[in-house]
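Only one chain is shown below, in structure tokens, and it's the form predicted alone.
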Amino acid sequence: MLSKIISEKNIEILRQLLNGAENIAIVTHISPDGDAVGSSLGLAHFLKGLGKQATVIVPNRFPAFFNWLSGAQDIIIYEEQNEAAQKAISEAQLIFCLDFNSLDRINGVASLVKSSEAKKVLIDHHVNPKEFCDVIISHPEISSTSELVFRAICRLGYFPDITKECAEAIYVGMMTDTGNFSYNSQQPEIYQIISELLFKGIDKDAIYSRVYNTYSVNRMRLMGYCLSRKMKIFPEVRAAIMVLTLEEQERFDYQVGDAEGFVNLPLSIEGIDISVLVREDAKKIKLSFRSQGTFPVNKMAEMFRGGGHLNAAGGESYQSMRKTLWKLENLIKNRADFESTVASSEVDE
């Protein structure tokens, strides 16, 4: 029996909205990850089982890893398919906006949700949710979105009716969101699900694969040049920083995804528990930070316009990569310092 985490009093109104809806929108960030993929197609998966029409859209394209998953080839990609993506939303008696806190993170389809009428149920895993919707189901404490809407399908009464289709989409979730399981990931009731999931038949050695095992040559090229070239160490505040630009991303044909999971990479080496992967993109630089242990990653994505978990977080620049970087730098080895001022900081709220 899993804990009764989400509210009683969402679960009913939830329940009462989708008693009220039949066309239904599901809206996830942007640079959308397995845990962004996988909680939209397995939520859009349990309403299509209710009898709904349930319609998934992105911003930009995702990873192609995930083209596997039932249901990824219907998902409508903003910026290549605008108006299909107006329509469905402009159609919807409901939306539902997944793992993003914020309408700013969902870029030009911000406007198309912020103007629609149909109420909006929020269900996310980030820290300090806007309030942008009528339902905000919002729980940091939780490994990972998909796991939310897991628990909201069992909550409603329907784990009978989850089907092997959403069960995968859902693992594919959890999985990417915790690294397989490597960080975010020591609550027990995560493996509780995980063996529901394999009840409903998924094979979740064969996730894997078709997740990290189905990478390009030209993938495993720009990870090792990264290792090999541009990989920095900070032996004596124990961190590591790569960074990619884009004239190294265009040499390796980067596809969407290409770098996924690069920023794990060094904390596998001894005495390294916080890495940071720095990618230049056409309009901003996107940072990915992890960590092992206590440091709280997530404070200082938020020196970056962004977030997240205490080991796994994300943000982004608008200055040149040598600012950046100079920004950047300065905060690890300051290490000691931030920490200092993070714990004096959580001490006074």
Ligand code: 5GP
The other form holds:
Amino acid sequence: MLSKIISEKNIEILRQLLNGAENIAIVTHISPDGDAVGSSLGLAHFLKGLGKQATVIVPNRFPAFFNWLSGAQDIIIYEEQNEAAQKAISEAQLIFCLDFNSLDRINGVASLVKSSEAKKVLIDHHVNPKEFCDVIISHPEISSTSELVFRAICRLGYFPDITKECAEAIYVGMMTDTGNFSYNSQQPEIYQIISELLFKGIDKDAIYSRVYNTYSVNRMRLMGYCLSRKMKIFPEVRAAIMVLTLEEQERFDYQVGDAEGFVNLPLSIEGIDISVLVREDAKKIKLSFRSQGTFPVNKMAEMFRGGGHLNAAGGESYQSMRKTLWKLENLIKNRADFESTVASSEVDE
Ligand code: 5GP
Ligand code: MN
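The form predicted together with the named molecule, contrasted with the form predicted alone above:
Everything in the complex follows now, all chains and molecules, and the chain you saw is the first one.
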């Protein structure tokens, strides 16, 4: 038996909301990752099994290595299918917001969600969710939203109805948000859930391969280039920063998701416990942060309009690359000051 993480009250409200809704929209965050896509498709499969109409809407495109997931082809990409997204959300009687804690994480989809009169349910694992939903199922202690979706389905009494396709989507989210169970993956119940998913018929080794062993030659060469030419090590503060410019991305025929996971690589170096990937985008600079241990990269990401988890976070900058790097390197070089400031502000809270 899994422990009852989600409150009985929230499960009861969820049950009633599901009873009263035929048409359901599921939205998730910008630059959807495995947990965003996995939790959304997992929930969509479950809802369709209940005879509901369920539509997944994402703000922008997700990496192609999730295309094999059942239902991925039906996902509406707001940036490319504006009208379809608008229609799906305006017709929905119930909206699920998955894997994000604030409306500014869904870009243009936010205004559609805001103006809808449908009831809204948040299922998420980021700290400090904003109050934009009627029901808030927020559990930062759980390592993926996909796991929360699995727990919610079970608590509603529908474990027997979980299909292989639903189980595959949930597994993808659990696997990717823990780096294939190498961080945030200490909770024993994670493995109880994986066991249940295996009994549903998923092939976990094949899923690993489909998600992680899908590099194009260009992507592999870009990774090699980043590691050999672009990785700057700050030994005194046990940190690494990699910077990827637009010109470099063009040189390697960059496709969505091609730099996914690169930020984790420097953490394999003995003694390095903070890693940052700075990637120039058409209109902004995207920063990805990772740490091992207790260094709170979400607090550092907050200095760049972002946030996230203790060990994985992201932010963005609209300043020049030079100014962005100057700010970042200063923060990193003074990590001790940063850590003590964060620690003392937490005491104050
Ligand atoms: P990634 O580095 O893989 O893009 O993001 C890691 C995690 O950081 C995500 O799961 C998400 O929780 C968070 N994150 C990434 N980018 C942003 C951002 O721009 N704003 C906020 N608030 N969180 C972000
Ligand atoms: Mn997540």
